[in-house]
Each structure stands twice: as structure tokens, then as C-alpha cells.
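In C-alpha cells, one chain follows: the form predicted on its own.
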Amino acid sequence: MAKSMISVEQAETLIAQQIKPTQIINCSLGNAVGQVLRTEVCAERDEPPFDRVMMDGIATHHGAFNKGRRRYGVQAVQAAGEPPQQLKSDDACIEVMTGAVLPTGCDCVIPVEDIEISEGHAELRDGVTPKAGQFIHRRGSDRPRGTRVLEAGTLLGATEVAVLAAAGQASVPVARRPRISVISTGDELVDPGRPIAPYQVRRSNPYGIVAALSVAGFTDIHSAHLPDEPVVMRREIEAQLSQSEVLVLSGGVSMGKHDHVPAIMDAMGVTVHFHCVAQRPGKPLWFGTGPDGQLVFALPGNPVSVLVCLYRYVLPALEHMLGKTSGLLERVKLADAVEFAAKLTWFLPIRLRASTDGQLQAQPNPPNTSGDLTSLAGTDGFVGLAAEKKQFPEGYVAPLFRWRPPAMARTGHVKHD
């Protein structure tokens, strides 16, 4: 099965079954951005706890209104956070604040552009005809004490963690982000900023899968660069894979003779679970577990492999290992028709765009080749076009995976080699 090559599918299912859920660790509230949530959440108390003023005015009692009354003598003030004060009889009101509990008695408040208050009464303006509970937040109308307000698998953002402190929360289990080591291979490739001959290339690969390891919130990053060497190369290989838990390599994947990568996770004791999927770009995809489960991805050295390949099988299943709830996948229609006769997979880089009737189509933009890096500037992503098919009209319906998704970003020190 190792050398064969698999469906896209099979190659998510191969990954996923080896996949193990990391720690739980205990993060505080102020840090929990961009984490990923172990256990549900219930309200602590009634939502709201108390019946709750949602208007400045006035709250009275609405039988006197009934009774004719348009008058009241002001009682006193109940401001927001103080205890409920008790209406003494129905002629009189008490001037209530947004978000003060209902005083005792009451059972209308009345808007104060609705009212005017003079010499120590409020009196209703005329054509003003208040309704009985209007303006009244009723206790636990939002929801019950102990009903779940977060599911564990939620990725925390800014909502979430709002609904964390109002739940009481001062801290809360989350998923330990994995160590993670990105190794680039390669004689050729020279970092950005030194001196490059013109039968050379500059570094990029790790650059960018570094930038969205970040952007998806992991900051326990390790990246290095190596020769074609394959002393070098298996001695810090091994270094790397026994540090981390997930290892992530770009280039000597293929099928040249300098491509050693393959043969060096053999003799580690990798063992490989795949090694080539049916798709384009990206076809030498390799993956494997480490002796102690870790996982290793070796992706072909190509810039737009890389990137495709981290995108659709890495962060995925990175996600998966922080036990993050799986969300519906994004489909979009595409804005132009393309043809591929190769019976791949194809990942089509593309541009978000919206039609004249709102919805959001994808303008294909194909790069030249699987190292036309450039192309993807201002791209937002791609699509999987299935293998099945030759032909794709406009308004085909595919599955779209941003580069830039729609997630709360954490950074983090990143040391290079």
C-alpha cells in the first residue's frame, strides 16, 4: 500500500485513524483565545439571573394605569447592580436604570421618552399606552441555570470567551497544542537575504507553512533547513522526530536519486502509511508515524504542493488532534468553466468574488506549474475538482479550503536554525 498511490479520501482516512487527542491542560481566561475547549460548558446561573429593567425610565405597577392613573410620584432609584427595592403603592414609581434588577411590586417599565419627570413625579406624555411586562428581561428566558452554552471541540474566539466569563469561568480545559518541527531539504535553496547563485533558489517552503502553523494558533514551533545528505539529514531528522509530535518536511520525497527522505524514515522505523495520493499538485505526498506515534508528513518540494498539501491534509488534521468540532465544509460555485483530463484530483487555486446576485463564486487562477509560487498572491484559496470528472462548467459546486480561514490567530517564537 506504501508505494501504490490512493484517493484523496483514502488518504484522509489513513491519517485519521492514527491520530491521537493531545493533553489537557488548564488555561485561564485571559489566554484562551484561540484555544481549543475539552470539556462543555453549562450556565451557571438562570439567564438572566434576575428580572432584568431593559429600558431607563420608570417601573411601576400597571394596574394603577389601568385604573386610570398617568402619575406617579417617584419613590426612589434603583441603579444596576443594587439590591431590588420594594414599590409601596400603586401611585407611586421608581426610576429604574438599563440593566437594574425589577424592583419588587413592578410589572411594566416605561421608556423615559415616554415619560416626563418634574418636582419629584414622571407623568406620561400623551398617546402613551404602556402594556403590562413590556421592557421586563424575565429571569432565565434566555436559558435555565445548567443548560450547555459551549460545546468541548469549540474553538475559542472573542464570543466564546465572553460566554466563558458570564458562565463563571475563570478558567477552563483546553487542548495542549503539539510540538511541531518543519524541516526543509535541499542543496539548492538558500535563505532569504544571503548572497544566491544564479543556479539557486531561494528558501520559501517553511517560511510559509511556518506563517500558517502561526495563523492557526500553534506557537510550539521548531524549523530547520538540511543538505542532501543523508548522514546529516537522518542524524537531525531523528533529533527532530524525537523532540516532537508532529514533524513536517518539504522536498527529497520523490522518486530521484537524491530524494532520500523515503529510505531515511525506513531505516528510523517510520512506518509508512502512504506514499503518493492521486492528485495534482501534490502526488508524492509521503506519510507515516513514529515509533512513538508521532506523525510525519513529507511533503513534495514543489511551493504550491506544499502549500496545497498543508492545507488540505496538515492543519486538518492538527485540528483534529486538538479535538476541534469538525464544521460543515465551505462549497462555492465556480465563476468560469476548466477542463482536466488527468484522472487526479485536482486543487485549483482560485479568487473569491461575489456575483451580482451576492453569492460567492471562485475565479479559477491555475499557476503554470507546481512551483509557480508568485501565482498565489492574492489568491484566497482552492478548490478540489473530484477525479472522476473531465470536464467542470461554470457553477460547478466544489469544496473550497481558504488559506486564510475565518479563525482567531495566535504567534508565537518561532527560532530558526
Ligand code: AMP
Second form
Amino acid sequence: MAKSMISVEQAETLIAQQIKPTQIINCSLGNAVGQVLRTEVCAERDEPPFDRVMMDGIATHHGAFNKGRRRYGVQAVQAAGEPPQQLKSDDACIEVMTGAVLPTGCDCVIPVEDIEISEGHAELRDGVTPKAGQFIHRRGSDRPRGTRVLEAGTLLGATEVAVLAAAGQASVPVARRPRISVISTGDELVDPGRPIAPYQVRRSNPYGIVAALSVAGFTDIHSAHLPDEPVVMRREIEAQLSQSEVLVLSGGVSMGKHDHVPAIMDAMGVTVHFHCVAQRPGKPLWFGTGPDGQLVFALPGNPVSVLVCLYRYVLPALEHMLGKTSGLLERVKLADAVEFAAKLTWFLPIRLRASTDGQLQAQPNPPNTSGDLTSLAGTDGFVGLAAEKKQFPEGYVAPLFRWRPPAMARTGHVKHD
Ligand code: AMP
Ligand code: MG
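Moving on from the form predicted on its own, please list the structure of the form predicted together with this ligand.
Then the entire complex follows, led off by the chain already shown.
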């Protein structure tokens, strides 16, 4: 199939075409933060559900004030959570607490600061002129019962969890998160903490990948490392294909003699959708699907390529699987001019800085090579610079991809213009 080099936009489309949403599971409210809601949620009752007292003080009938009354007998106390009491006469008032139901017969709440209470009477302080209807939050004035308060596809943060609780939802339907296998390949790689020879390389990719996935809420992860040995590789990848819905490999996907991944995938019946994207870093990116629709991303091993491809393609694809609504595509202005002659989309690491006019600016922080992982420390993400252009002046507006939060959902096209 499509072995020739394709554009970033074509790669996105080919990935999106293979994505099927995961099942819906029921999630208790206490575990809902970070989950993707899969149904709309409506207001359980009118909001507020009753005429609600907004201040601690007294409730009265305003007509009495109009007739000159300034002193009221305290008839009763109406606390929050109690059924409404009835005001018995115009010369009386009921002490009320914030959040209480407005007592029947009252149409005015006078705050405690405006009154003096002694010997069973409340008296208005000098100069206090209450208005009819003041400090009453009328039933249904925010929204009527049945109004949609959350849409399907919402990523549940703290605000949304509180809104769900207010809507009376003890549990909610959310997207099941897929099981993911993270597989690194390469004979040269040695884990941190192990003795290392001068010609060997620290194994960093799976640590970065697993960290990015878990920050994004994907915790059902199996991680494995494979030598550049086709028989062993095939056995393990086959095992992971049978257990996982998404495979994220790193290394072994370029044109080198020991880059066995594409041939192994082919032998296992994984359908390739593309191999090579017109981008830097990460040109050899490979994407395929297994016999049961498993998504297989084989990322080129260079550590900068791995992280860029993960944030640019893999995390958005995972959010698409969860049915998350596409987020806002952020754009930023370059703080400095840059030049890039190759006809490739350039994913340029940047640091964000706030300018005095309130606009976020992206300070270019190009790595020396796509192996220059350490240069990413302290960057905030990267911008995508269009393949068709060479010169990107200061102030050039480019799409922003942040390392944190991990992936704003971008399931549609992002044009790098
Ligand atoms: P490959 O794509 O396998 O040709 O790898 C490209 C480069 O990335 C080589 O210099 C590898 O040593 C390096 N590399 C591959 N995998 C990792 C990894 N897990 N951690 C750090 N570097 C890696
Ligand atoms: Mg390798």
C-alpha cells in the first residue's frame, strides 16, 4: 500500500479512517475525572430548584416596608434544607440562611448587615432601603430542568465533575480506555541503572512514551523491549497484538539493515497504511492496523522523533478512540524568524513566553539533530511549520502542540500554514 511519502495531513486522515470508538463503560463519579463522557447530561431540576435565599438575614413582605414599617417581629428561623415556612403577617419576618428556600409570603431578603436583632425583633438600620425581590435567586432563572449541561465527548475535569454531581449523577457513561503495548527495539539500548559500555545507548523512548500516556490517563500499558532479532521480535509483537488494541513501537522502522519492523508487520498480516511522512523529525513514521483493527504505530527510534510523533499523531488518535470532542487548535506567533529549506513539515520545539500585549509567543529551540533529546528539557511543545514555505518571519502564526497538557484532542485536519 501507500509506501510513498505522504503529507502530515494525509497521514492524519489515514489514521482517522481506522479509528473506532471504544466501548462505553459506567464510571462512578469519584473516578470520573480525566474520563471522556460518552452521553449528554441534562439538568436534573430547575436551577435553582426553588426561590433561593442569597444572603443570611431576614425575609419579609416588601409591601410592609412601603407602608413605613422598619421593625419586624422574628416569627421563625428558616435554615437551608428545610421545607418553606409561611410568613404569618406583614409586621413579621423570618430569619433566613443562605441557600434556604424563600419562606412563602416573602418577596424580599434583607441581609444581616442591614439589620439589628434584639429581643425577638429585627430593625432596619438607618438609611437601609430594601428593594422588592432583592437577594432572591429565582427558581429556574439559571436554566430550566432538562437543559443540556454537558455534551457527549467532554473530557471531565474538576468543573465538569462538580456539574455532574449537581445534576445528581452518581455514575456516568464514559469511554473505556484501550490497552496499549509500548515496545522499544534495538540491541544497542541499555536501561537506566544498568552498567553501560561507551558504544551503547540509554533506553529512553519507552520511559517518555509511558509517561506521556499515563499523564493523558492511559494506564493499562504493557511495556517490553526487543532485540533486533526478527524471530524474537515477531513472537513478542504477535503476543502483544493479541492482547492490546494499540501498539506503539520505537525503532527499527527506517532503512537500515536491522530495521526489521515493516517486514515483520507484513509477515504477521498487519496492513500498512503509510510508511514515511514528509516531516522532520520522524520521516520514517509507519502506521498499520492488525487483523482485529488494532492500531500499530511504529515510530522512528530517534528520541525527538518519538516524542513529536507521539504528541502529533498517537495521543490525538487515542483521544479520538475515546470519542473526545476536538479541542481548540492553539496557534502561536514565532518570537524569532526561522528558515527551513526542505520540503517537509517542520516540527520545531519551542519555549512559550508571554509578551506584553497578552499574546503567547513561541521561542524557537531547535534541537541539533533528532537524536538531541536533552534539548527538549524545558521546552513547552513544538510548532508545525508548513512544508511549502521556507521562510518563517518573526510573528509567523503556527499551530502549537504542547507537551502539557498532553494532547489537546485534534482529530480533524491541522493545516500547517
Ligand atoms: P532506529 O530507528 O532503530 O534506527 O533508531 C534510531 C536512533 O534512535 C538510533 O541512534 C538509536 O540508538 C536511537 N534509539 C532507538 N531506540 C531508542 C530508545 N528506546 N531510547 C533511546 N534511543 C533510541
Ligand atoms: Mg534500531
